[in-house]
Amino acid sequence: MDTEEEASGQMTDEIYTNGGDDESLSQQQQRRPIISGEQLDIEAYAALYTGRTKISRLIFIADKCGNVSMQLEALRMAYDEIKKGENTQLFREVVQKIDGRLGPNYGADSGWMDAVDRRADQRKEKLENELNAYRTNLIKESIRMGYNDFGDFYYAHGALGDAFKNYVRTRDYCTTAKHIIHMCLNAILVSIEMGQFAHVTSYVSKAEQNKNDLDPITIAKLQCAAGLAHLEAKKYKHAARKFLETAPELGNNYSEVIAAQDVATYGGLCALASFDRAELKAKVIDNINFRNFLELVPEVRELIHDFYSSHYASCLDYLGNLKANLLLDIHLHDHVEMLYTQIRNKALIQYTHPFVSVDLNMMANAFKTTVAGLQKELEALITDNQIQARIDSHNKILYARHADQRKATFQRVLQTGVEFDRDVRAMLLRANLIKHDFNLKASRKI
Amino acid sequence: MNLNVNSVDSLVAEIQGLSGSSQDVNHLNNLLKQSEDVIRSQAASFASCLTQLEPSIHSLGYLYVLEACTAGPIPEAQANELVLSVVRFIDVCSVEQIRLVPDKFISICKRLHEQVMKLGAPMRAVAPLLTAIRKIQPSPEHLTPLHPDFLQVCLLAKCYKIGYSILEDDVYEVDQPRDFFLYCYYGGMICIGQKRFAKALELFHNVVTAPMSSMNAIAVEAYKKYILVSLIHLRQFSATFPKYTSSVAQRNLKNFSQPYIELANSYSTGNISELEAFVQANQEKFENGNNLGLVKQVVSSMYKRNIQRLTQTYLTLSLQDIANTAQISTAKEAEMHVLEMIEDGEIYATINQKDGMVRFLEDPEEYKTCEMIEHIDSSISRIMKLSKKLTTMDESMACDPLYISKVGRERQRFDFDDFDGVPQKFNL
């Protein structure tokens, strides 16, 4: 095993201590702003997103980070962002969270709220009048627009349920495939915000039915949405496939949902956790499209390459460094633990695979753990029949176990014989019992 | 020709005269059947003629009279005498003659069973009932109504070994489902006594999956024991029924054996202290079901299960580590468990007492010895015989007019009544 990268092991401990004084690191940070071993640069992170997701992500970070200065920073940016929009409900929430800690400039601005609410009421009235007019005239296209405007209006004001209803209502008035796709994209956007990923899947498939009218960017958007839905449903393999298929045209075009960097991270981690070696090579490492995404997040690229070239220590280091920031990701945080265990198990299995015997001390070294801990992990994997080996705990050596085909066959044959014997006898008995019942009924009838 | 049964003497004379050739005996049977009521109504006076008949030669006549004498209520004072005479008769009677009237023979055996139970001496009926079963059985495949009685007295007299001897015959021909249920239930308990858990499991399984149209207590008790034996022997229990189980059993059995299902759930977690706490909390329920002994065996099998799991993962392991992983309190105790399992052939291992290490080995069986080949050979021939039986049964069923008429009716229904919404299944 390569051990030159061991030195970076302590970095996990320093996640919360700001490492900005190191010049090369801060340079790196500028280049790849979202995910690195360092504390999350919220400003750079937030710049990747637009619209409502930016605010929800900031609030999510504020809730989860457990670090006061970071929390206030996130809340301050969320406050500024909301002020640009019209969502007074979210505004109240954030103000409550800030709780006056950011000084008088970030208080409950009741004047602004009143103005926004008043404008909203006026606009709503206007929209209603318009829609009613369209409906009496029965102009399909105008009705569709009317509902769409209503959807936009509700979305801007944070009434996601109503927004979803209005977007879906436009469906009856869609005349071209483009309209349907537009409706689906709106529905997907709102569903993701609401966390209703079942809707996401169904609207993605609905949109994909109109193959001819999809431009590359829309396809990429739909793939991302489907990937997110699979990720939420814990179908990591499907999620990985979707993210890996995403075309680089996505760019910054879907920033109201996902950034290109996220595609790389989600796709990379899901692929590591669920693909075998051959698939990893073919679909991730040799995938030119996905390489573009990976370039945005070099850590993920590096860790995938390390995994593939069996440099598990450095791969696990990278993973450890990334963990704190991944936990702050609004979509990934729930799955980090599971993905990490799966990746680690995969690594353990791959490590032991080519050997007849493995020295546990060396292996523990490679995986940065103690022999006892490693033994426990291996034990679980062997019990699960994922590794065919046995542990010599006296000499701390793992021996591969090569099944004796002849013996196993004999055993199986005898076992099958015994089972067949027992089952047939039981069956004959039951048949006779049923026959007896039969006879009894028949004789009664006669 | 009518039999003159008005006097005891003439009856004796007839019986003595007609007990020679099989033709005569058949004739006698007809005569006796006609005068059965007379004999029965005057049983007391006919009792004296028993002394004049030789049970080994005049079995048929003797059986008629004996059955009549024992039909009524028997005073306690005579019980002992009755038991003696029935036992003597069973011992010497002629097989050909008693098979003419199996009902009567079974009825006196049932009386014998009843009386020994009343006398509280089940042991006295063990040997006679075994003889009786062998004599009345047309073939070892037939289940007689005496089977459950015999197994019950064996259980009560703790003669498990002799009871087990009859369980080794495979039974196929069953007349009364109730006999079959009891046979399997008692048989299963005898197998538990003999530690033949696989056979016990098979018997209980037969009860649980037997076709039944309503729930019965035997099935419920058998299911409870099935759970426990499954845990002891297989170290696991699957709560799903095979699909051929009757729907009544599938629906109800679990409700009636809740604590046992919970015990199995607790067992599957592999946590000994949790299991012990559960057993402690439900001790009364298990005690009421007379299953506490088995439950305790379940607990101790848990240790073995945990040790056996280790053999899959480890080549060597210290006794202390075994104790820790299998949740055994001391290394010494762990050593005892390992030793026991090695002796029982459940695991293959050597203990190195010097440094307290256990070395787990592979199964040393190489499948090369003569004994093994012989064993395989006999298994093959046994299974071939069984397959032949299956084919015969299939053929006979395909020719059974009752079956054909039912299936024919069903097929017709499929063909012609596809558009008929009312199910006609119920107007059979």
Given for the second form:
Amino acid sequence: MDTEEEASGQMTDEIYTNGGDDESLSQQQQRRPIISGEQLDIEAYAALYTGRTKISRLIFIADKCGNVSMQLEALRMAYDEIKKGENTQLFREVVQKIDGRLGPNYGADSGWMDAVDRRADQRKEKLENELNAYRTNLIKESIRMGYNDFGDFYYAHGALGDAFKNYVRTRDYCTTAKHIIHMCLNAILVSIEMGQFAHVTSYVSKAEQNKNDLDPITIAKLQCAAGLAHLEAKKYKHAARKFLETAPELGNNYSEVIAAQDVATYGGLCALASFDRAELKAKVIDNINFRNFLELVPEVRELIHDFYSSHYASCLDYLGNLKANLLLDIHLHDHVEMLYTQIRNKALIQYTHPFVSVDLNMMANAFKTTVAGLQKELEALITDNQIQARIDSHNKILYARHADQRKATFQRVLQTGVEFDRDVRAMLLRANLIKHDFNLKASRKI
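Compare with the form predicted in complex with its partner chain: the form predicted on its own:
One chain, no partners, no other molecules: that is all that follows.
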């Protein structure tokens, strides 16, 4: 990447909508979503996704953004995207949210809905007849395909519960490991859409049991799905590990669930919140595979480097700029506050760790906060036993309570001497017992 792309002030100029689904990773870099202090570029953001998740993310942005023009833009794109599919239920919801604010072209198209519902009834009847015929003939592969087609049908029409049931039913008719993996991926996709992340974890484990039949792209998909499940469960360290293990082969091959930029953002923030410095260096900064993802989101890459380099003010500035748009992310929004708190606390702990005393005025400048606010944060960390220190409130100085190394060394030497004395006495006693034949022999049983 050239230096112009690395300049955080020009991030908004780096988004291009190229269209097409068969783009390479390098092409994706030129239409990365804006995850910065600027208003989210909804068109560029939505272009990263396909299928139902694209619509769900647009609706989520419309519900959460609080900006009327941005809300209407998201709803307009969601409306257009739904009309490419067959989900009339979701269409009605979006029309209700638009409420006539986009003009007559974005109203309740009853003719389109009736036509879709009519085709759906015909399609469902045909699938039922085919499945009944397959069951009569007891052809396992045909029955599996029949249930799979039903799952696809229900998924397209928004009946996620029925889609999940039909995908899972194919398991009894799977004859190869690839069939099982296909079933697991379908079940994972629907479970993520329904928010049932316990199912996601279960089916990821089932798919991973067939390691010999997993290709790199499928492995990357499973890592992402597992990472989302851990993120939802607030297991940030496990989530970070899964996202960090994701191979760059993922590219845009899982756009129905997650984009490569999301892997960088989710993985980077979870790692900052949960890893120590050694892990951050080894598993994030020196991770060649993850570096490919970080190149797609320079802000996250820079804030990770700033954090590791102890440039906390710059790191927290990046986080502050990212926050508004991260709160519009369908998977991350519930975790932003907690992740930010953990990252800030880690920065405070790492700042104080090397010093015997710290001037709170200088520290407040470094963290761009007030001394009173900083003091409250430090008090909470000291109370929670995360920082071993005491605060001189009058002089505004933090004094570290480091252990007395000289005293500790003497105590260890004395303890070693006591243990040595005990061991020598025990050996002498045993030697004398053996010498004078004072050993108890077990009596032989007759």
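Numbering follows the first chain given and starts at 1. None of these values were measured; they are calculated from a predicted model. In this text, rigid core is short for the largest set of C-alphas that superpose within 1.5 Å between two forms.
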Rigid core fitted, then: does residue 417 show a CA shift of 2 angstroms or greater between these two forms?
yes
Give me the C-alpha shift of residue 426 between these two forms, core superposed, in Å.
33.4
